[in-house]
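First comes one chain, alone, set out as structure tokens in the form predicted alone.
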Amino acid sequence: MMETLDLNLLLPAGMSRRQALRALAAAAGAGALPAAAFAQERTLNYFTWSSWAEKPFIEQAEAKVKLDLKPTFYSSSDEMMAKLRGGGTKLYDMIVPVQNYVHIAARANLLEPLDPAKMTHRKDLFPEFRDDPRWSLNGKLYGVPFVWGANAMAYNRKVTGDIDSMDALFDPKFKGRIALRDEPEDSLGLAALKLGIKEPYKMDEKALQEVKKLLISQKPLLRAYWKNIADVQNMLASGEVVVAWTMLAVIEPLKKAGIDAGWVWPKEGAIGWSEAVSAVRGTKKLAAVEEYANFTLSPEHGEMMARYLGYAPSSKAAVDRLEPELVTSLGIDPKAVNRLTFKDIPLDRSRWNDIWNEVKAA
């Protein structure tokens, strides 16, 4: 049996031992003891992709906005789906979503309402992403891009010179030299887009079927089709690629490698995408979501994101923290989202992977 210590031996000359127990119970109730529990309150469950839990985003969430966050991370949307439906709600409080993917994760019920009040930098935003209607459903708040971005060409430009359509892709001279992404959305979309379907997610099957026949001649030229972007950077850095369709964070990092690498929207059209920080259904701490979702809207945020990974913050106040040559390199031009086709979920998305298996199988 444990022993117990003896109250008296401790207490204040004067006080006495029911004094003593009525000061402990009055400090438990003032939230003057646990420090613990506070500390777990400011701790979130961040399911991810990995670029967005790198070091400087953590230690950014630490400093700014005293968050901890403890990251666990899915290599494609389908895997957040999954993870998410097979008891994923009871495991974490946040996820990114790619902006195809919210109506469906709100429909399957696994994402909480955003308070749009709580959204105070919103307000810093570009037009088009402020009110961007992927990220709401029946009159209710699910995300606020921070980040958005084009799946584009990839290209050594000492090897190819500038482009600026899709034909490289195509191109006998760079056999063996090309790469493509090994997902259907991406793949299948740019194909369309070559091909002037102006509405690739809504492909018929006589549109899927010029698709399929379009990538199963470029096939003889191709070096790989890559699954994580690591490889196609390894690829394009060591030359066994010259032009990718890829994205923009692996221009960066080529650069310092001191590799000519260039960046274009094809004259064709590219893919375009959003992501914002969603709360997932049931989260017991909301209202620190909430908090950490307005700040990754903020300048200090997409300026650090700009900087360090590359990539475009949908605020234009941290836009104009930054070198007019970072934001040409980084592609930010608002103005140019029209050119953009934002990824969809494809009417028949079976048949979209049964097209692109197809393709890799001939």
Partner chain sequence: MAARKARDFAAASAFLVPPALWIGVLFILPMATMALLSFWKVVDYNIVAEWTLANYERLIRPLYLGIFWRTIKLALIVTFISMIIGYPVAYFLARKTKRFRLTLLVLVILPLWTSYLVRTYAWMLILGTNGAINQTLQALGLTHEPVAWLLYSDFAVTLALVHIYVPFFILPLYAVLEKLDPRLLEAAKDLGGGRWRTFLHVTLPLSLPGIATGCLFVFIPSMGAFVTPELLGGARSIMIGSVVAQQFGVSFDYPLGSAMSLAILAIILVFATLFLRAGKPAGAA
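Could the form predicted in complex with the partner chain be given as well, to go with the form predicted alone?
Here you get just the chain by itself.
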């Protein structure tokens, strides 16, 4: 295995995999190395968010690390969990979880730990992501985040002007044109930040009740709670909503649709997330998964991702490759990481769900 890896790294750039295989087969003597088995070894079944399997990502993996990624998609963390539990561990080699699902998935025995020594690009990361405790459990490493971001506020600048505070989400001026996310961790979390609660995911019952009161008082101002990212994008695009708690992914499509869309991490704080490549329990291709996980931390992968999708790489070396204006316009100021509250598993999850349902039913 290692030998073939080294051979791959030595291949001249621009050589296609097929050519490489042929050359390799010739070098090793025809028949000595079954080409099919080799290709099989370099093919990874990749269960992921659609963004990470867009063309440039697949092509880069093929060109730079000679890995053939076969993607299947999920559109929410629960879908990922449900499908892994429902037999997905036999189908997939790697996934891209969000940080608050790592401990859950590891405890549910769905993940295979990674060898830290293989993560050679780790040293180039911002310190916040190099040793993020959310990605380890009981001394075992389950991923090193290659990307991070925040759930925060999108707004229609033409209507709202520039915004820097969550107050806009509670402003009667925008009555009936505000949207929040239908998800307890996001919405109770942001309300806690608004109330100045330092560690939202460790809230006690008293704080939860205050958060509930705040969210119920906001309801007459709301247009809707959105469930799906496409829905909130539609609401903002059609003008149903002028300010919403959402994800960065809506901004580019809105701009393309001619909306003067603004994006801000309000001064009260924003909800952070990070994602990494993790190995699925029982994969037979752990070494290849580790190789790809490490590659996602490389400067070239980070740069491509930032330029193509506008997401923030965790790699300092990658951010250094970007023009300062681009870094600012993408809102990926790494110095701001400490302003984020990373999403965590609440202490009492079912209590959070009940509180959230109480808000919605009020």
